[in-house]
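Given as C-alpha cells, the chain that follows is alone and in the form predicted on its own.
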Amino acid sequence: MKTIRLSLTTEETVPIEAERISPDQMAGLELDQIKCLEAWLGNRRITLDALFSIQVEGEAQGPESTTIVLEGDFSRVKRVGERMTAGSVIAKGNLGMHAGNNMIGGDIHIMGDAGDWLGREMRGGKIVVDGDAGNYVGAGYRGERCGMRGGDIVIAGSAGAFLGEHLCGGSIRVEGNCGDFPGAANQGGSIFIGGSTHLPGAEMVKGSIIVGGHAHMLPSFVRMEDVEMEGERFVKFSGDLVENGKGEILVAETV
C-alpha cells in the first residue's frame, strides 16, 4: 500500500488547478517525480512542490493500492481526483471545485465541505462528503447530454442548487436540505434528499427523486396516489409533463 500525503505550504489566495492529484497519476511515481508534477496557480504553471509539502510511504502495484491524504484546507484546490479509476483520496478538511470530475472508480472521502461541480459527469466510484456541498453536484456542463452516469455520491449535510442536473445514472443522497431545481432534466438515476427543496425534477423525463422533507412542486407534475415506504408516507408525483416525462417524485410534504 502506498500513501501520499500533501499539505499546503503557501498562503496564496489564487485558485489552484491540480488534476494531477489522483492515484492514477501518482501511483507509479517516486517522491521526486511527484514533486515535479505540474499544477496551475491562477494562469501560471507551477510544480507541486512549490505549493505542497509532500510525503510518500510504502509502495503500490497500481492506483488501486494508492491512497492520497490531503491535510488541511484544500477549498481553493480544484479538480482533485479527476478521471481517477481506482484508489482513494481522503481530504481531512474542505476540498475545492470539480473534485472527482469524470471519475470512473475508486473512492473520495471529504471530511469537510465540497465545492461546486462535485462529481461532474461521474461514471463510477463513490464520493462521501461529511459536510455540505456546493451547486451542480453530479451535473453536466452546458451542452452535455448527460451529467453523472454511474457511481454514488453521499452528502451528510446540505447541497446547493441544480443537484444532479442531467443525471443519467448512479445515485445521489443528501441527508440535509437542497437548493433549487434538483434533478433538472433528469434522464435516469436516483436522488434522495432527506430535508427540503424547491421545484425538484424540472424537465425530467426519467429517474426518481425522493424528498424526505417538504417541496414546492411545479404545476407540470401530476399528483398520483399516496404511498408508504419504510414506514413513512409519501405523495407520489409523475412528470415533468412539459417533456412528456415519466419521472417519479416522492415527497413527504408539499407546499
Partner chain sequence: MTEDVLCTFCGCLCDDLRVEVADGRVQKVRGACRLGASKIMGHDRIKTPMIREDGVLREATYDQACARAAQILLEAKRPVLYGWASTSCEADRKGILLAEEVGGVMDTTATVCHGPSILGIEEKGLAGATLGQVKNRADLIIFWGCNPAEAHPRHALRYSSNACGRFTPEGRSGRKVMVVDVRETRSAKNADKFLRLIPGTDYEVISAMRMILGGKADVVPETVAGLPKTQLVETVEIMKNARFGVIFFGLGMTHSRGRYKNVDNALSLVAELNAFTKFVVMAMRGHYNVAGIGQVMACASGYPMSVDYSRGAPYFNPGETTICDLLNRKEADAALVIAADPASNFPRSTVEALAEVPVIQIDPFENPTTLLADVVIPSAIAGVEAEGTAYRMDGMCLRLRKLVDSEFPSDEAILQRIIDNVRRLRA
Given for the second form:
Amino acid sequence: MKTIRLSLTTEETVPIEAERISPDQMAGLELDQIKCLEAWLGNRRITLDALFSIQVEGEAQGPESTTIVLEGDFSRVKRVGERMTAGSVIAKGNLGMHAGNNMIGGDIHIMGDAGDWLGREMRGGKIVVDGDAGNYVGAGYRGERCGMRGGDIVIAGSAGAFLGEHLCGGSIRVEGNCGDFPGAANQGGSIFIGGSTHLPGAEMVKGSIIVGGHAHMLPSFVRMEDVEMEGERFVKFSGDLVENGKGEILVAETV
Amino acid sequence: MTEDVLCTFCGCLCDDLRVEVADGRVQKVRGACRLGASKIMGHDRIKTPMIREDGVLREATYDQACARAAQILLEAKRPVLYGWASTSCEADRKGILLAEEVGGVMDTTATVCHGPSILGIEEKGLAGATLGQVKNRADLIIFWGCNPAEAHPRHALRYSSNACGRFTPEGRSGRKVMVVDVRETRSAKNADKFLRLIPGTDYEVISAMRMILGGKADVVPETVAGLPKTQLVETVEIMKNARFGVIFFGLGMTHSRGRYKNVDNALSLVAELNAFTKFVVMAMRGHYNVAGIGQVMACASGYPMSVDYSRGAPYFNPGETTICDLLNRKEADAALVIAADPASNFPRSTVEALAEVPVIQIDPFENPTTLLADVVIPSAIAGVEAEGTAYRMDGMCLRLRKLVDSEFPSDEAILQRIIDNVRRLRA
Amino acid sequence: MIIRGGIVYDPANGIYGEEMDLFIEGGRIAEEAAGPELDASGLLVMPGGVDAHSHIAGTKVNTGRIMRPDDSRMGTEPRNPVCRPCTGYTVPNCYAIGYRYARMGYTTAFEAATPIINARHTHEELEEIPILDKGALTLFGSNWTVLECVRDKDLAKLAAYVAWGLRASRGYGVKIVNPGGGEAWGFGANVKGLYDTVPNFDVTPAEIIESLAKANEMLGLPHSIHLHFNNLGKPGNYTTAIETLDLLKGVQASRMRQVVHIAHMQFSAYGGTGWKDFESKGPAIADYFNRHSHATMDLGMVLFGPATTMTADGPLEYANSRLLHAKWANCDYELEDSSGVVPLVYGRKMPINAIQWAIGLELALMTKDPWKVIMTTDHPNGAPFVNYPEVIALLMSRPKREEEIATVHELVKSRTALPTLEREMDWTDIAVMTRAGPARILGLEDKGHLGKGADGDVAVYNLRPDEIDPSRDHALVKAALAKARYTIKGGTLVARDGEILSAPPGRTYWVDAGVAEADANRLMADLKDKFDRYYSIQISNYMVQDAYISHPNVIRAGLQVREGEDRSSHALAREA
Ligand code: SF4
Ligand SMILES: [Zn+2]
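Same protein, the form predicted in complex with its partner chain this time rather than the form predicted on its own?
Okay, now the whole complex, with that chain kicking things off.
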C-alpha cells in the first residue's frame, strides 16, 4: 500500500491543472520523481513540488494499491484523477473542476465540495462527494453525443445544472437538490435526485430519473400510472416524446 | 460622397450608406439609422495613449504604452484577451496570435450575448440562410426574444418584415410577422401575432410546439407555461403552412432560464419544420463583427470563442474559459480589452474582479472601462479610419472601407506592436 | 537546391522510376542549380501532391468546425517555433490543413465549392493556410443568372456571367452541384432527375449542365466543368450519372483535357431501389469511363471512421441528417446556391458504408487509365485527407484489401466486385492519380510534373521502390507516405520526416477570362437590376478585392487569350 499526501503550498488564485495527480501516474514513482511531475499554473509549466508539499509512505504494486490524499482546499486544482483506472484519491477538502475526467476505475472521495464537470465522460469507478457538486456532473464534452458511460457518482449535498447531460450509462445519485435539466439527452444512465429539480430528462430517449422531491415536468412527457417504491408514491412519466424517447421519470411531486 | 459604405454598429452590417467627407472628416452620414449614424460620426475620442501611475492615467507614447502592455501580458499567468466584436477580422487575427504568444485566453463579447447560441449549435447544428434569402422568399417571420425595432433598426426594411424581393413583391402586406417575447415590445406592436411568454419558459413552449408538430398534440397538457394549447396549435399551423418561414432569435431566448438549451430546442424545432416546409433560423447578432470574430477564431483554433492557449494548444470549454467565469473565480490575472466595454456590460461582481487586475484597453472611444484601465491605447475606428473585414449576422463576409485618414494607428497595427514587444522582451 | 539520387516517378514526362538528380532554381525545376543538396539516394521521388477536390476553406468548412468542438479537440498539437497550434481531425483548423498536407508530400490543394457571394470568406481562410498553393472552384449550378441565361438560350451572356463570377469570386473553375437543386431547396424542394424542371425557372438540370459545359469551353477555361451529379448519395443513382455523362459526349473541349470532371464519383455509383437492396454499380461506371474519354473523375473514397459531410447539395444533407438523426447545418445563399453540413461515422460493419468503401476502390481499380481518376476522399466527406496513405496502400496491395474485406460487412462480397479484383497499382499509377492526373485535369501546367520550368514542388519518401514490394509491405508504404522524408515547396524544404521546418505562404490561383464587350454590357445591365432588387448587398461590396489574395497567380482565359488583348475583360472590371 502506497500513500501519497499532497498539500498546497501556494495561495495563487490562478488555477492549477494537474492531471498527473492520479494513481496511474504516481504508483510506480519515487518521491523525487513525483516531485518532478509536470503541472500547469495558468500558462506556466511547472513541477508538482513547486506548488505542493509531497510525502510518500509505503510501496505499491500498481495503481490499485495507491492512495493519494489531498490535504486542504484543492478547489483551484483541476483534472485530478483524469483517466485513472484504479486506486483511490481522497480529497480532505474541496476539489476543483474536472475531477475524474474520463475516469475508468478506482475511486475518488471528495470530503468537501466538487467543482464543475465532475466525472466528465467517466467510464467506470466511483466518485463520492460529501458536500455539493457543481454543474455538468457526469456530462460530456461540448458537441459530443455521449457523456458518462459507466461508473457511479454519489453526491451527499446538492448539484448544479446539466447533471448527467448526454448520459450513456452508469448512475448518478444526488441526495439534495439539483439544478435545471438533469439527465438531458439521457441515453441509458440512471439518475436519482433526493431533492427537487426543474425540467428533468429533456430529450432523453432511454434510462431513468427519480426525483424524490418536486420537479417541473416538460409537456412532452406522457403521464403513466402512479407507482409505489419503498413506501412512497411516485408519479411515473415516459418520454421525452419530442425524441420519441422511452425514458422513465418518477417524480414524488410535480409543480 | 463615398457610396456603399458599411455601417459598423449592429449585426445588420448595412452596406448601402453614403458618407460625406470633407476636410478629412466625416460630415454627414446618409442612409443609416440613428444608431449607425451616430457611431460613424464618432464621439469622445481617447486622445493619446495613457499609462496609470499612482492611480492616475498619465499621457504616454505609443511605444511606452505598447511596451507596458506587453510586459503586463508576459508577467500574467492567466491573461484574458477580450472584446474583438467591434473591430476588423484583421485585428482579430493579430489578437489570436498575441494570445498564442502570451498563453492567454481569447474570449469575445459573444460570451455575454450569443454564446449560448453557439453552444446550442454545437448540439444541433443550425439550419440557416442568408438575409437576402429571407428578403426574397420568407412569408412568415418570427422574432423570438428580440426587438429589432430598437436594436437592429433597418433589419425589417432591408432584410425581413418589410423587404420586397423576387417571391415577396408585396413586402410587408404579403407576409405574416409574429413576435414571441416576455413583454410587448415595439416589434411586438408591429406584428400580426404576439405570443407572450412567462419569463424562463421558452424551453417548455418549444417542446410543446415540437410535440404538436410531430402529431402528438394529444399528450400536451391543455395549458403550457400559461399558454393555452389551442394557441400553440394555431401557431404551429401557421408555421407549417408557411412557404418559407424564419425564426430570428435574440437575447430573450439565450439569456433567460434554460439558456443554450432554449436555442438547442429551437434549432430542433426548425429542423423538424423542414419536413413540412422551408424553415430557417438565425441569431440576431449584436455587434457588427461579432460573427466575424467567431469565424476567425474557428478558422484559427477550431473554436469560435473562449479559447484558452495557456498550454500552447487551443482548449475550449465555455463555463470554464469564458471571461466572466474566469473573473468570477479570480483565475484571470490580467486583461486586454479591445473594442468592448465590460465595465458597463458585465455583472457588478465581475467588474469588481476586473478592476483588481491590470487592464489594457485598446479603443477609439472612452468608456467606463477606461476608468479601470492601467494602459489605454487609442486606435483608429475600423470601417471609418481603417480598412478590414467584417461578417454580417448571417455570415456574409464584407470589406470595411476606409473613409478618412487618422492620426491613430489601427487596432491591427497596435496589436502588432504589442506582439513585437512581447517577442523583444522574451528574447 | 539539388535532390540527389532519387528514383523519380514523373509520368507526365515519361519518367517511370529512373534514378536521377533534380535541380530547383528560383523556385522552379531547372537543368542545374546551386544551393543545398538533399540526399535522396534510392528513395521514391515524385512531384508534390495535388489535391483537386477537397473542402479546406469557407463557410461550410468553418461551420463544420463550429458545430464540432468534439472533432476540434481531436488532433490537438501545441504551437512550436515554426507552427501555429493545430486542432481537429475531420475539420482541422487552417494551420493543420497546410502542415498535414505538407507532411504527406502534398503541395497543392483546391477548395471544391464556394458560392460567389461568400467567396471573400473562402479567401480569408485560404490566406491563412500555410505552405500550400491553392484555388477555389466557384458554384454556378443554381445561380438565377445562370438559370435565366439557360432558359433564354443565351450562351454568350452565360459565358459572360461565368467570367464575371470567376472574377467576382477570384475563383478557378466552374463547379456545378446538384444543378437546379440549390434553387429548388430555397423553398425546401429538390430536382429529382435530369429532366425535372427547376421550380419558377423553367429549366432542367440537363439544360443547365450542357449550357455551362459549352460556356466553359467558349471561355477556354483551364479546367472543365466540375460536376456533382443530381441524385448524389441515393440508391440507384448510377443511371443519373450515366445519363448525364452521355449528355456531354458531344461537347467539344477547348483544350487537351476532359469536358467534364465528375466530383467524388463513388457517391454516384449506387445501384438498388432503396437502402435495403443497395449495391455497387462501380463496375458499370468504370466500364463507362473505359469506353469514353470526355470525362474524368475523382474517387470520393469512403474510409471507416469519423467524417464530416459538407456540400452545396443542401437537400442531400437534410436527408442525411434525418436518416442518421445527426446534427444538421444548412446555409442557403440568395440567388445562388444552398449548402449543408452533417457529421457522421462510417462503420465497417454497416452494410451501406462497407459497400461505399468498396465502390471507391472498384472505381480506381477497374478504370484502366489512371489519368482519368484522381485519388480523393472528398475531404472530409468520405474521410479526412490525412488518410490518403491508407487509400494508396489499398490500391497497391491485394493482400491488404483481403485483410480489410475480412473485417467489413459481408455484403461487400455479394454486392460489389471488389473481392475479385486482382489489380495492384504501381508507383506510376499512384504518381498519376495523386500528381500528374489532378494537375492535368485542373489545367495546372506547372504542377504535377518535374519537367524544366515546373514548380519546384517535390516529395521524397522513405521508400526504396527497387527494394520493397508494396503488395506485401503495404504497412511500410502507408507509414512512409504519411510522413514524407522531404517535402519541397517552390524550392523550399518545408517538411522532413513529418516535422514542419518552414511554413511559407502559398499562392492562390484564379482565372481571369475575357468576354466580348457587348455581352459584358448586357450582363451588367441585368446584374445591376438583380443587385438593386434582390441581393442584400451592394454590387461594389460583392466583388472579392485584391486584398484577399496576397499571393495571386492569375491564369488568363477567354477572349483576351484568343485575340491577344484584354480590353473586354477590363470592361467587366470597370463595370464592377
Ligand atoms: S441597422 Fe444596424 S448596421 Fe444598419 S444602419 Fe442601423 S445600426 Fe447600422
Ligand atoms: Zn466535395
